[in-house]
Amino acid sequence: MSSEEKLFHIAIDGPVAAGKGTVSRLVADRLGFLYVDTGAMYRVASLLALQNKVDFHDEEKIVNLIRNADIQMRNPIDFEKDGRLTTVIVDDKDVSWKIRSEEVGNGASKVAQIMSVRLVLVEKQQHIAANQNVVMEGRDITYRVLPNANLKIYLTGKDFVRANRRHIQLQSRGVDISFNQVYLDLISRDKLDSERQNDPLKIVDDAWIVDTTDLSIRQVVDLIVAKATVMRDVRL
């Protein structure tokens, strides 16, 4: 058997804080494996979509400022450990932390929606799978992005849960803003995510769904490594 052939590939979709990111990346350092943070491309697509005061709908300049950036991803090293999950540089700037902000959130689920920047952002995702064990994340991942991942999982949570707890993570980094105002961001963001022309937000057949409502970060990241390892042993 070829090493190509031994790469485990974990595919996870689901809805904005449904806690993608953070089981992620815990089960990528359980595993060894790399966390790819996809949605924090789109994001970058917005935040130089703001920085450069281009239209959200002007599908031409974003695609080619995304063409133009230098937009690198890594697992934090040790002075970049203050909360971040991933660290994400644009041209040589640390922008981990400012694609962060709800503006830049809402202006990513406006961008994704244009069929030519996740054609240009989907192959550089297939791109750092090609050679490495992933645990990567965001909307379309398990049927566009990694379609032949070995384990497919769609993370979910009620509403109410999941702006809970974005309004908790927005107020722990200082962030002042009432849970409606986080909860109808959530509710138009989950709104333009499904009813996206292009790759809508879905769950495919072979998914494992994954409720997180009633479950610990840690309950979720046991199960899913529980799972992957089992899938790996009958592999070997």
Second form
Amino acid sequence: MSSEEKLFHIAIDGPVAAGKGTVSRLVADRLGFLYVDTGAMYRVASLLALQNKVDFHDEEKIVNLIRNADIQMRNPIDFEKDGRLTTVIVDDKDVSWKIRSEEVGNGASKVAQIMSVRLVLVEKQQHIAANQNVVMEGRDITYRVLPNANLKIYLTGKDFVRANRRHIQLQSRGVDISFNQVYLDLISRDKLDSERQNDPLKIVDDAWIVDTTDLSIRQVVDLIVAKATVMRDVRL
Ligand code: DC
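Alt. form predicted in complex with ligand DC, vs. the form predicted alone above:
What follows is the whole complex; the chain from before opens it.
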């Protein structure tokens, strides 16, 4: 059997603040896989548009910006372990925290609607997964980026619970924002993500739906690690 056949890919899709990032990072750590946050790439596209004062609908300029930028993503190294899940470097600048603002997140939902932007980023994501085991999370991973993933998961949770988690997360970073605003932003981003024409967020037939509303992070991680381990054992 070639090494490629032994690769194990876990694809996770789901709405805003379902816990995809935290869960994927922990699952990846437990299994010794690479964690890939694809949302970070759409956030970089949004940040570049904001920094260069490019309109979020200006397809050509945004594609040029991401094609010309040197985007590096890696597991946080020692001195970067400040609570981030992944380190993102754009043209030698660490933007790991900058891309986490609500402004950049809302812009990411807009640039993610552009098909040509998606094509460039999907290619980068497939390239990363081509020769290593990954836990990759986003909105189109289960059917566009890794349609042959060994384990496909749709991670979700009730709107109110997800908004509450996001609010606590933002407050712990010192961001002054009301729960109401976080809730409204979350609803509108979910709507954009699932109703857009190009590769919307959806549940594929062969996805395992994990509802995190009443589960702790630890419980969700344990469930996924157990399932992946059984699947790998059966296959190896
Ligand atoms: O997961 P996140 O909040 O960091 O993602 C930011 C935005 O990027 C989100 O609103 C939708 C978009 N996105 C996407 O369209 N496809 C992906 N694979 C990942 C994110």
